[in-house]
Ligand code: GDD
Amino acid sequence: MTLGILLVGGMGTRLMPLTRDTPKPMLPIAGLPVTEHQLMAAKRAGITTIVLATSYLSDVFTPYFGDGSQWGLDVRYAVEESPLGTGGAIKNAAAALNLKAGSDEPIVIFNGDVLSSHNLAKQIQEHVAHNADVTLHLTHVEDARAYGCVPVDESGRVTAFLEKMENPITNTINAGSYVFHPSVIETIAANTVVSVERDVFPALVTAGKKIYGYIEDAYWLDIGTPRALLAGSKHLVYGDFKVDPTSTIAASAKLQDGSSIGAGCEVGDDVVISGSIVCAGVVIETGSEIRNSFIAPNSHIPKDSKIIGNYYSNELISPLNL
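Can you show the structure of this one chain in the form predicted in complex with the named molecule?
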């Protein structure tokens, strides 16, 4: 039995207004919430029990995932009254795992806004083989400024953890999936705002703990900006479009460039949808053109509308700044 914690409590500020009513991890990628893609990846790697560490818009998760049995998982919930930061959230969520004293069952922690096809099972195996305290998935990016910089030595040991540097010393970055020995949880203060990146990891490195990198450059994307969200959805559509089977699409409508259409939508005659995410319950009337846009749930788009590079809801239309 391997345990997991999914960090899904952030405000998703860079995605406003998309995250006004929907927490970032519940935004749809190729028709399914980011969290659902992550739960399936966790399950494939042998994780059986997973806690969703929620805070912002926490009520949205439970009705969708329930007890997790639909996915063959034991899904639990930990709610922070006010956000405790990534480290505080891990501490708070670990309580829901009912860890036994002295257990050495690995706990896998995921940032809730990452799509990754790396070999998580191998990351866990290497962690166990090294008898490590923490094993971090690391990847390479061209511009490391928005990430945690993580230099490693020849043996793969992490030598520093430097969150969001102006002048990154390496382009090897924290990819947001960590395997923890349960004893690491004990080093985090309870009910306190703690950052795993700024407080816990640097302290563990300084204390000489065994922190390893698992380096794999598989498909990887943080969907934390509108541009990345649209790109991630296109990548996972695998073709021109993906339509939920409960939606109705007119025969003359054209769906292109990795567009996805959520549940219960109606798409009228001669509509063109290209490179866009259309959420559930959207009605798009005849002749409308939608390109590189995000259409919020239950939107009603009148006849012959042109929506290009926009966020669209019934209350607000604004540019996505792609």
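Give me the form predicted on its own now, not the form predicted in complex with the named molecule.
Below: the lone chain, stripped of partners and molecules.
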């Protein structure tokens, strides 16, 4: 059995107003919440028990995922009353795993705003083979100036965690998926704001602990902006469009460029939807055009509307600043 913690407590400030009523990890991409895609990736890697570390709009997760049995998982919940940082959230969530003293069961930590198709099972295998304290998924980026750098030696051992710099010494960055030995979590102070990236990891390297990088340049995306969210959805649609089987689409409607249509939608005659995410329960009347936009749940779009690069709900229309 492999255990997991999924960090889904962030407010998603850069995604406002999309996250006004929906936490970022529950926004739909390719017709399913981001968190559901991540849970399926965890299951494929052999993870059977996973704790959702929630905070912002925490009550949205439980009605949807329940105990996880629908997905063949044991899903548990840990709520932060106030934000504790990534390290504090991990410490808080670990209590729900009911770890036995002296356990060496790997614990996989996911960031709830990252889409990755890397081989998580192999990352876990390498962690066990190295008898590591922490194994991080690292990936290469073309321009590392916007990220902290994580250099490794010839054996794959992490030598430093470097802050953003104008001239990075490596283009290898932290991709946001970690495998922990349980003893690492024991070192994190409870009920305290702690960052694993800025506090825990550098301290472990300084202490000579075995911190390894698993380097794989698979598909990887931080979905923290509307542009990235739309791009991630297009990637997972794998074609021109994806429509929930409970939705009704007029024969003359045109869906294209990786658009996704949620459950219970009605799309009228001569509607054009391109590169967009349409959430559940949306009604789009005849002749409307929607391009590169996010349509909130239960929205009603009148006849001949044009929505280009916008967030749209019944109460608000706002540019996505793509």
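Positions refer to the first chain, counted from 1. In this text, all values refer to a predicted model and were calculated from it rather than measured experimentally. Under this definition, the rigid core comprises the largest set of C-alpha atoms superposing within 1.5 Å between the forms.
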item: Core-aligned CA displacement of residue 146 at least 2 Å between the two forms; value: yes
